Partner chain sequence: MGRFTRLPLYIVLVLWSLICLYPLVWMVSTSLKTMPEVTEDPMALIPKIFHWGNYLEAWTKGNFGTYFKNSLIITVAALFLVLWTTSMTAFAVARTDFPGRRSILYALVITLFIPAEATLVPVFHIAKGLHLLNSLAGIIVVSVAGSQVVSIYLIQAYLRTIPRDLDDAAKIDGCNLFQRYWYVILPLAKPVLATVAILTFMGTWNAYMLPLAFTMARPELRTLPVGLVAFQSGFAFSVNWPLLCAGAAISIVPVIALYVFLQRYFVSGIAAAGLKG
Amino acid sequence: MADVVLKDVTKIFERNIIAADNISFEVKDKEFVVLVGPSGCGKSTTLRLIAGLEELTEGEIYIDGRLVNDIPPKDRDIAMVFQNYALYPHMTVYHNMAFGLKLRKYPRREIERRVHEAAEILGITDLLNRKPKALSGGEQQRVAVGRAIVRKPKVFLFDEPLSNLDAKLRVQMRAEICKLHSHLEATIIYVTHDQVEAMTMGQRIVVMRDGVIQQIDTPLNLYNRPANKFVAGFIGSPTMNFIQGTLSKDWRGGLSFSDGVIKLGLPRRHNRRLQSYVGRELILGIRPEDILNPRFGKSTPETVTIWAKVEVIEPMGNETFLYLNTGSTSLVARFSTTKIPRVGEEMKLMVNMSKCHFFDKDTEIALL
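In the form predicted in complex with its partner chain, give the structure of the chain above, and only that chain.
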């Protein structure tokens, strides 16, 4: 296994489309790193650059300490699993998995041993004589993974491998890929647009947007300390509530945030960091779970009460999402399933200001 290093990697396609803009990050040996972002953010392009399927415009890529810029995909010692699996339709499962080894002129017995070993790990031994079209989506996906692991490459690259599966199977395969990672002790770079996949699978996550890296961090750090408004909104479901407003100082020296209708007092400890924003517009971010149902929680010095009207209720079974309107802005709150108000009801809410985020209105960079 090996580490992967990207240094100032840029990819510009025809007609000056910048798919990856000055990308730099490092994937350590045996690490599971997820590249995540909305479609068109350059995450797949970055993966294809690492694989050698696209040519770099600028920058350097190292795999296991070796500069691979001019090395073709087959000599980079990587394996890749594609979104649509890319199994060879005319070959059986066995031959699909054995193909790479045959091309590398492995002895027949070694090929057989490796294919059966991989098939055993993935539970597809019974399918070895079938053609891909006779397999379900989940089985095809396993074969695609099998094709990657028989080669025992230094680095595994996954390009949205679960997005063609149904929701239930996706959750199951998610766990299996994680298991596989610890079993193989492999270096994995995994691309997805699904933030849940990213959060649950990655040891570290690279969030991308418009070809630019927004933040690289552990899943919990991304959630709790997003670097900017984009990351804050992208990670977490339902998404973070954003309210645009102005910061002002009261006669006791405390700071409060107002959008014209609601007014929220800030904990004193934020004073120093936000002092220079007094009188300026900024964006407040509140996670849905930081809007509390007062029928359960007691108010603390760091909670603030607001009033809002319940517009939509989405019961999820284990929790309930409430879509609220304060008169000036819409909010989503995550409540437990009991003591839920009715649609149309005007209700009191408690906002946990100790967990709130602030972003600069122009740069969208996090201020706290």
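Could you drop in the structure for the form predicted alone? We only have the form predicted in complex with its partner chain so far.
Keep in mind that what follows is only the chain, not its partners or any molecules around it.
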């Protein structure tokens, strides 16, 4: 396997559409990196640039230490699995998986060995004599992955390979691809718009927006320490709650945040970092799980109490999402399923301010 390095990579399409804007990052040997972001953010274009399917406007791409800017896709020693599996309908599974090796004139016995080895890894040995129309979506996806595996490339590129599958099968195939990564010890770059896929699969995640990298980090660091408001809102489900308000200082020197209706006192340890923002408008972020039901939690110096009206209840089985209104802003809370209030009821809530985030109102950069 090999590492992949992008240096100041830019791709500009006609009419000055910037799909990738000065992108730089490194994927280490045997690492699983996920590119994630909303539709149109440039993640698939970046993957196609690595594969050689799009031509660079500026920058450099290295695979295993070799500059590949002018090297055609077939000579980059990569294998790509697309959203559309592109299986040949007239060929059996065996011949679909063997086709690339035949074009490269591998010996027949070597082709047979590689195909059967990949089929065994993916659990599709009994499907080798079937044609694609006789396969389910998940089986077709395995065949597409198997076709990539037999080539034993330096780098695997996945472009939203699970988006055509139903929810249950997507969960299953996420686990299968992760197991495959461990088994092959492969370098994998994986593109998805689904942040749950990114969080559960990637060792590191590259979050993109409008062709620009917003943050590169591990899943937990992205969740707990987002670099800006976009990352904070994109990572996590339900999304982080945001409240716009003003920071003020009380007569004892403590800081509090208010949107005009609710007032939230801050833990003393935040004073030093936020002191210079007193009197300025900020954006507070709080995740749904940090809005607590006081019936099941004890008040601490780092929790504050607010009141809100329940507008919508979404039972999820093991938990329930409450959509609330404080009179000035809407919030989402994640509760256990026991003792849930009724729609229209006013209820007391505890907000865990030790887990709060603050963002600059103008730049949206994280302050805390």
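Numbering follows the first chain given and starts at 1. All values derive from a computational prediction rather than experimental measurement. Note that the rigid core is defined as the largest set of C-alphas that superpose within 1.5 Å between two forms.
message: Rigid core aligned, does the Cα position of Lys168 differ by 2 Å or more between these two forms?
response: Moves: no, less than 2 Å.
message: At a 2 Å cut-off on C-alpha positions, does Val212 qualify as shifted between these two forms after fitting the rigid core?
response: False for Val212: its C-alpha shift is below 2 Å.
- prompt: If you line up the core, does Thr92 shift 2 angstroms or more at its C-alpha between these two forms?
  reply: Yes.
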